[in-house]
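Okay, so here's just one chain, in structure tokens, the form predicted on its own.
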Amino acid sequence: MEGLICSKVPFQAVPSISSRPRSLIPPTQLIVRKRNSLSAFSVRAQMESKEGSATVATSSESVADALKIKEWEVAMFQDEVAASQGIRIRRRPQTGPPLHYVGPFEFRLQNEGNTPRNILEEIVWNKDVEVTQLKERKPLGKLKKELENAPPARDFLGALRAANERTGLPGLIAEVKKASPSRGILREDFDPVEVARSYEKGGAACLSVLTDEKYFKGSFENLEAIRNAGVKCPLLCKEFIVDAWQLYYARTKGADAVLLIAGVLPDLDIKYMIKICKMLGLTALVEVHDEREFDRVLGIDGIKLIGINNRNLETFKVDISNTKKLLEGECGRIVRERGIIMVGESGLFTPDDIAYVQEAGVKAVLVGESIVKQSDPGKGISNLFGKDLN
């Protein structure tokens, strides 16, 4: 594979949880049934009835104990493949199958796997019971009949593109945002239409709508509100992306464009989820930190739009060199053949910063803290850049 040549990442098989012989379904199929969708595996867990899986189906209790335990063995499944390409974020907690399950875990203690390692994690975890609560709400088939509604879909990449011609200088994608869990509360008197407006009135390009709630104090109704409210600015939904249902949602809220985490989603989800996106017009910002990530997104095909985070999603630490560090090698040299727009997120607060990222090779910035507190958010564009960028 083509981005393979960027890092020399030793290979590592996906690891067996158990010693027996145990039935799991294809990674391939995992894209399009999603652990949460128990009838998705009752034929199997009826069926499947060979030495080391499930008990064979007896009652309707014995099938829904046994579809419960073919779900968990999925998840595990999930998480062995994501931990082969180096996803360290497990996808929902580990706890064990039903008591009576019998089998190599049946003395694992029922809180083992049951903490979230970092921040990341217990987001993930928050963001994947929320979205299997929205599914039941509002099925994937209302959210398609939602779209016939949507409000067309805006150019996201060519906005940013115009802006780096137009002005020299990076596309600024402000970001709408009331809180972070890093930093607390960024502003207090935040009405997201009149920040919204305050950052194309500065000359933003693009605005990212924080749409977490738990975590960040946002909303979809945020997002619908500013692209109801007639800014012009294409919009990117700023959120932790679990299931390609949130897709769907977002664009039904007026998104143009999402966020993909490659810390989060492995390989296959991202190109599934790139697909869907280019079918309701969305463009996919695929966010990097490290490496290795940038190594796995460029060996995906279709991306023209990648992020690199220098804040760790894990500990929080922010490092601008990070930029300049992914971007000066092979993968740089990858990305610049390609014609792909890289974007710099997290740590920016000064002109130097900016103009560090820009040599770096980033056509575009994700900046929300350093403006967002200013009293008016479309001067602190200004302060930003050192010039006034209309």
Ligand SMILES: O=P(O)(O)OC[C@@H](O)[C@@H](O)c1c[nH]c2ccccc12
Contents of the next structure:
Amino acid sequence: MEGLICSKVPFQAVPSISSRPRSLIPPTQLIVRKRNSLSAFSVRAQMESKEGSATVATSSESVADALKIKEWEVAMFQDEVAASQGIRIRRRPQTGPPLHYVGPFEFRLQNEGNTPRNILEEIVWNKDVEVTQLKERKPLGKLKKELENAPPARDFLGALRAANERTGLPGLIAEVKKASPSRGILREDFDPVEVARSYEKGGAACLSVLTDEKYFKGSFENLEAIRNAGVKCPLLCKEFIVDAWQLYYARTKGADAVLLIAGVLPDLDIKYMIKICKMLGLTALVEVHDEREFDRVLGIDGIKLIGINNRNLETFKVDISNTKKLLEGECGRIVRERGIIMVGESGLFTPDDIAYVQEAGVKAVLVGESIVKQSDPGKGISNLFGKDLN
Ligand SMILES: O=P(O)(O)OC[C@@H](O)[C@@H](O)c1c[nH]c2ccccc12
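The structure above corresponds to the form predicted on its own; please provide the structure of the form predicted in complex with the ligand.
Below: every chain and molecule of the assembly, starting with the one above.
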């Protein structure tokens, strides 16, 4: 199948794809290859001479091809819907449709769509592959059965509210975070259960446990171990959710809450996932980074907890004034009216930072780096708040 004979052929030069809406085709580099060992014609000729089973093979081959094309079209459509909502993250690489046959040639579209545009997109593409493989090993039916043995879901939102009322300070979601793509390794001697216990002792209301392995060096084993160690703080499964299957999985591993990132998930996905969360007893923390995401999320019923990430996950830029800016606008008025609990996320290091986001209107904060780096993470909490939370 080698023998690249032509590239940069204008898109219009290819007849059989012209029925596909042009808007779905990204800037294109067309790769046309001469088919040798498996030319469509030669295969067909061989099939015709053999008949019987060979004919079946041809038709199942074409069914598989048709399915692949459909899958590709659905994926493109999914991205188009997302883009119409201002979502820049594409759910999976746009490798183009499967190979098409034009006379003695086959072609495939190749373009910059095959390379992730930023780290968040790379993580999401990786997650898509990871989840597909996990699902094959443990289909939803099997997973649902495991729910029966899961430890009960605890009240994440209630714990944040209670902490806020008790201390007069934002309730703390303390993050069990070994590393991140932007900061590298945060804690060399990383014992997740030890860190979790220390956070609990230091007065954290809830914990966030990173479960992504590849980019954050987290794991579901960590989540499970913390839950099984008897830590009382409700646990947020900090994962890049791209598929409802992951919600069930998180629950079987002992999660009480999950993160839904508005910059990744279109409205319909968020709506659907919120419903499943409710069914499973999971609290959804819906994360936004800008006004447009905030506005979209407020158009969805049943959301009780929204996080404003001060870190742009596409560029890693951190700016805590983002929380203030977003809460000053019309969206801020709506959340106050509806009594939605707001969480200030990322980049919080000092008592002044905490006071600043509290002033902006958050009733909870999500903190990782500044406390996980301390030799005693629980002590890191009192340094962060400027007082002992107990
Ligand atoms: O370590 P920090 O700057 O205190 O940030 C914690 C948390 O907000 C951050 O880890 C985070 C917020 N949203 C996310 C989404 C995915 C991965 C990580 C995150």
